[in-house]
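First comes one chain, alone, set out as structure tokens in the form predicted on its own.
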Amino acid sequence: MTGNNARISHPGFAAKLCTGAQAAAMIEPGDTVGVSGFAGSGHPKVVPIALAERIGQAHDRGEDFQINLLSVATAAELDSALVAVDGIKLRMPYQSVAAMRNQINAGKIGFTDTHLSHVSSQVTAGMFGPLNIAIVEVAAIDPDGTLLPSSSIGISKTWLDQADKIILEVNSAQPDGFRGFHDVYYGPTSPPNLEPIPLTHPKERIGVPYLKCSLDKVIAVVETDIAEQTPDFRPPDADSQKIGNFISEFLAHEVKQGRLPKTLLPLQSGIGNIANAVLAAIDAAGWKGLTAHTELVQDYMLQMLRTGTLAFASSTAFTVSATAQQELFNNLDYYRERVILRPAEVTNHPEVVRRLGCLSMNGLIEADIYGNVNSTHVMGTKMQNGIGGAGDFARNAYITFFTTPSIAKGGAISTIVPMVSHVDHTEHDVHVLVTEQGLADLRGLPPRQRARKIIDVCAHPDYRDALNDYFERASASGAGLHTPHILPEALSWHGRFLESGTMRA
């Protein structure tokens, strides 16, 4: 072995270790990266940094340098610097950085936002061009020159599969006792050859416990031991668990109606307060033996694994605060047991998520009486953060709700609106819309009863009457009654209210 942290036991990569400076200087301006990592975990730490000082004194100099970074979801101070140097010429698919969204509802820079379960085939494709380089964090790296992944696999097997270089960083605050977790599939992944993806239940091995890379593509090693910047955890607060018990109480009364199993279906749970909120109530409920098919092991799925409301979770990354981070690296051999770690490529693949018949759960920014959700665009024009995987289990789920408090901005806003400034999900993948004020089950309706539901059951009463009054002239109208319109005024919702102020009817 060599190194300072012994997690580098193959000669051959042994001998390409450098510093994240050296690393970063064999990035070249208009090089397309593509950086491991997901949701903030699993993400270089040096390189990117490096590089970002790198482009600054190349700016200072007056020197053109930009690259194209591609991640599925990285990590803010990753984002962060680079975005400090302008530094980023496009960008795909999640981000969720304020300077970053500010640049791009700017115009500085290009935003490319992706289904999670599409960014595989797109780099294969070539649709970004070529790939040139892959900066990915691992581990260790074994005496077979297979590679430790660490606390999230992501989008990683393409990077190393895609790029024509790679630069690894081994990273030992990393535990070495991730070993065992991960499940890593390296079946056909283009067309023609594609073949099913041999996935039946969430707790089924159907790859290998690492990652493969080609000696031949490495151009740098680089040594960390710098742990990741967890994220902050809010409890739940008093609408968040509104929500929370409705979604458990529907839950419920489904069981009771033959349309689930006692243990119900794999549950998918988006990132953030509300998420953690149903989580913590389907956990109180007393369900026992449940199980997990998504995209992050978060705080509250790791309390569900210790109580055995959960069985058993298949996710790609763990996004967890300080102290749940700990207790997962003081437990690892019982959560390893308990939890697997796939490449996005399959735990948000269409087809695994119909098969398995998920119970998708994920927020939104409005919605509109219909059902249609809106989650990535502020006023329609504006770019929050990215639809991420929220899509690739909306459309494929057995059952997907869409979760958000009635009203935003201390009340000043409605969440439940007209019609949506932008649609990224439409109402044929929403099931079930929720907010503090109750539960829509909108399966099976026609859109003007699943308008009167969502306006009597999901908006806040202080926009109840505004909503009704609009759809009862659109329905008056006599033009279109299969879903009523008044088009000039619907659309203009949203830029009448701002511009007096107030979302206030």
Contents of the next structure:
There are 2 protein chains.
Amino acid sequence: MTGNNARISHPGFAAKLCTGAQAAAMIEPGDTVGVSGFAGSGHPKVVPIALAERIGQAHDRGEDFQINLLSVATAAELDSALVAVDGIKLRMPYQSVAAMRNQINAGKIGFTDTHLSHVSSQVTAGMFGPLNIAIVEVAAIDPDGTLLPSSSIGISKTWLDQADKIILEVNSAQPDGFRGFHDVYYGPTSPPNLEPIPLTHPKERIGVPYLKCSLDKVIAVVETDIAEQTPDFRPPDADSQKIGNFISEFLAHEVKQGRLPKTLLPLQSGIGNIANAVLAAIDAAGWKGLTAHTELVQDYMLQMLRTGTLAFASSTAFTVSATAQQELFNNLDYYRERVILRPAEVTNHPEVVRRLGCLSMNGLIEADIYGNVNSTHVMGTKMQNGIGGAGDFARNAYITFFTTPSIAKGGAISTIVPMVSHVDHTEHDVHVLVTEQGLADLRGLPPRQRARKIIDVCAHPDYRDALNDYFERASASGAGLHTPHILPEALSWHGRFLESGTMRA
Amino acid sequence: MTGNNARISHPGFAAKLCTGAQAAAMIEPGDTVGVSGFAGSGHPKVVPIALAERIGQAHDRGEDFQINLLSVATAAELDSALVAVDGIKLRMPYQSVAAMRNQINAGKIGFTDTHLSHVSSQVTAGMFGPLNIAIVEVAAIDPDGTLLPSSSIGISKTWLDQADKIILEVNSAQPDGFRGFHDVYYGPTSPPNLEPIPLTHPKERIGVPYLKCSLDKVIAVVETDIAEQTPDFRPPDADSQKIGNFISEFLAHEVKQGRLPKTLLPLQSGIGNIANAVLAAIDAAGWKGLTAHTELVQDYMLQMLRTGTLAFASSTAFTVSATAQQELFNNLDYYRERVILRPAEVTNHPEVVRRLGCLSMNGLIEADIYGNVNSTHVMGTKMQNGIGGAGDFARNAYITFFTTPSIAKGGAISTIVPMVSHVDHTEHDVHVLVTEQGLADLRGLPPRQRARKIIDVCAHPDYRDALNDYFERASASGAGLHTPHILPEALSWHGRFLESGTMRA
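We have the form predicted on its own; now please give the form predicted in complex with another copy of the chain.
Full assembly next; the chain just shown is listed first.
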């Protein structure tokens, strides 16, 4: 508790002030808990940690205590604390913390991987049972009882609507200057009553700048004053820069051909270093007045908003390094004119992505010669992070790019394989595949032409002959010549890696 | 030519009257040709056949002549005639004719499998190059130059908009009484100018009851008088009836739990005998006042509209047997109040499917123990028909059902396998799996719980032990316990079938 009551301007909410430990004591074993936040921003910082402590104590007493955790927060400290005390039975829809990943792959935690655009609708439809508790961070509670969201919206709107009980964390380390960044759409939430989501441009506002919250459901309000810690991005490496340049050149070509407007279409960019490098390449190539409609405003997007490369960004979260955060907080008035944060259920909605015609760019774990993409399972069995929003964008984008270095683990892994060991994005949804070797434009091509192009253009030279050999033998094997495969051999590269530590023959 | 000029009421169009052979002579080698029709209804019946003849003659003279054929028509006579003369270089997005399938799998024809909801946007975006010619069947050309569509709309609207040249077939065997059935939406077609598609209920009209057509682009008008021939459906077999009953019972349960309204949500039902059996089971179970939003109005949907089980059907085509066609033609006034035909780009649009909250029911070739679905590739390499609209509905439906008998080829094939040999629908998009053995409700479950349920509930008893054995050994193998697999063995059931003719060990 900081005692900084200035952020809680409604007496009804103020009356529920308590400590994190007191709030955590209101959560019961077996509860399904929805936690705010998106990719390390806007998550509650005190109650989950206190809950972990409580669970640990219960376990010390020999009592059962686990919860189901619904969250896109993927904040290391949150997931780690709850994992450390074996406090989670089921996790959905996305995570990216090593401790959590390890427990999922050890079979200790059930993980239901879910398209982010489906989270709200599936929880609302009751697919995960009742949502017992929501824990939501906000920047302020206003006199009319509305909530000022903090650095992300994510699924908070749905959690507040659907939860039986609500715990709020009011974080005064989040600037009050976030006021005006948010746009929360409050249309109907379930069929048969759904209506069009009226968003037609990244810059449009279709909702209200606050979250609604029924005071009756609020069981605790906890004050915090804890800044977010996001590690600095590494500068793009040479391979990532090549990938970025290929994409920027391709986009310029499409404009020249009249297939894209001069200011392109709204960019969607996944998380991570390659994504940042692609943005850096676009920033360096002289584009002006572009827009983004994407899940995260990361460091390079802020820079592009400063340079004018980007005129506007529609998003659901700021996920920025400490350095970029300082720049953001120092210039909130500037960015408020150029950024809107929305609920993920709007940002990722197929209706919106399709209508805006996003140019979608996401990473992957491996792709196969026909362009099927695995973005979740390492060697077919181990969950990495989850599909996140990649499927929402890949399926519905105007042009769908997937990017990857052509090799991993110092060359022991070819990211282009005969057959992927798990499929998240089918060939239908993969238009352009890009590695540091080159960009394969697969649009309109049937499978064998895709294979030729992917092998010739994207595969690493060290693996190209082996891929061609597989493809040629598959084509001569008597298998169907639509998508030739030698099934007993299709996954052998993975088997070889698991046995010998390399995919090399 | 029938000389039945009554169907062509515009002199400008009438002036372009010619024979099928004359029209076919206007198509050049290498042309990309978009043909109207949807699943055996509404396709042009004369010009493609005449074109096949022309191509055959060119080949006899030693000349090259192939076209790229864009069509969902899947009318046996159309695809067969063009295949017989080796007239097709590339085919998209869907086919279901044995002759075509054989040539695709022999590597003679390139086939670009495409989500039906993507056909219009991808062709409009230029992904298939220019659309040189559209051949579109209509029931009449009206005095104002608008076109009365026939028994389907399919992609006709896009073909007419995008093609450089248009050939119309005016078929007087299609009843003029189709007038008033159609609703053609003419909103903007490309980002950044797209707007919400205003459809919020299957019964709504959002467009005009005709197709627009620029006379300038019309190069030929051909009169025909050829009835459509669709084989009678087989009555549902015992297994299909079981599947239908499981689904009907499940829906009743969902209503009881308050998760579905009493009149459900709009039904989407794939093509074929199981789909018909599911509808028959729903029809027999006493439901009243339901709606459908689906690609095809088949025989059972007509029956359900007669009995009142179904109050309304929104669709893109009538695909009915000769018997049902007679019933339809005799009662057009009755059905006109209860059926709307729309462009496939509206029917299948993610925005519309998601908003209406369809209950989506589609067949498959095989599913794996984790609920990934292969709906296109036999034994991983041979194209069956194409993904069609299954992905549009499965990804966006309120509840997604996939149905299949648990065995095929007299038990030589288990349709539940350790790992599917091709993925069209990822586990994220498969909510409920149904065989004649039972219905597995997979909603919200993580992969290993899905596996237990699929094996126990859906697999055929003859294969259950082998599946459990695989799953248990995979779980003990040291692989990741999120989605345990033994990669060298994962596709061995297919290998065994290809070698020995059975998946049995």
